[in-house]
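Consider the single chain below, provided in structure tokens and representing the form predicted on its own.
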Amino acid sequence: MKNVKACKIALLASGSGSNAENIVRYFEHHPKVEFPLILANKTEAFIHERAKKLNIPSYTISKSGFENGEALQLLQQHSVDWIILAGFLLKIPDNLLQAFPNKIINIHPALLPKFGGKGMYGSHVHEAVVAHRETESGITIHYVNENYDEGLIIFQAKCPVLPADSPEDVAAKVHELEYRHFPAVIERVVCGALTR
């Protein structure tokens, strides 16, 4: 068998990073894929915490930062082959989109299409399902274009959701959902790729 490289992957979080970690974590023996950098658009998230003590320098770049190519540059600098995005709330800029085509991947805590769009994260999704009395629930996970939350479904796993949820409670089933499914749909994608 030939030589496969490793597969270098760039995280890019805008808050805690539960699932940023949960990511590195589950690849942690994995000879293939790397982790050389996590991206934040805050320089107060805590993933810069989690980022320390998994060992993967963060960097903190604003809005203009990515939208004047300087995410861009770190990233080519590092020689990144794939973005995953968990729990990054900035829109993805076309300087980003055309270096890496179909190499952006996202999460969104519900079933796209439904519950997709700007402003549509974290508690807005959850508290949406629960006012329109949804019955389930769930993760999407897609890659990235130019819209928020309409590139093409990679992945979705379901939740119920029971008349006498709170949005807070549709959070844990939709997290646990999260961290189950995600690094496994990014092996298969990404590792997918390499032996291709």
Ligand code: GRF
Contents of the next structure:
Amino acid sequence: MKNVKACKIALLASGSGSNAENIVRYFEHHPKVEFPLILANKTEAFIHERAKKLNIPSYTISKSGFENGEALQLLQQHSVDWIILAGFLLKIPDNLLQAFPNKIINIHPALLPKFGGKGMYGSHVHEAVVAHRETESGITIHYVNENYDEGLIIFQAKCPVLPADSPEDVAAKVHELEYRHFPAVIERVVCGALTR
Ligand code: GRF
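The form predicted together with this ligand is what I want next, because the block you gave corresponds to the form predicted on its own; please supply it.
Okay, now the whole complex, with that chain kicking things off.
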């Protein structure tokens, strides 16, 4: 892969951004993957603090900025190849879907198609899993299309849900799966595409 140009990944997050940080750290010594910028839709999102620590420029783009092409312009200025949603809550607008066909990947904290769709995010997902007395939950990594949580599934991993588990217990197990698998799946997809 000596002469292959580096692949540039934009990370999008709405909140804490612990997955985003875990992904950047995983690729720290990877010669072919770079993170030119991080986008958040809230100024107060903790991901901005993490971005500073990681030395990656981060920008706040509002919902309308995603819809009116401001985000797209920024991503193109940074020559971004792939977009990874790591806890990003806004719907991805058509302008991004068209500019990055099959190049936008999301992680969902449940086993899709169960517990997906509008309103199914963060703690709501884990509360629903416990309320439905599910015996397992997990993660789904998938391509993003025009409908929430409906794009082609790339990878799933499961964890048990015990009768005594609280939504917080399930969230902790799911986060652990996210940290373990998300960076490696990104590497397989992104670097696989690089060598094709
Ligand atoms: C993760 O559970 C992710 O699957 C979901 O939002 C959470 C984000 O956590 N979409 P963090 O901001 O990466 O800590």
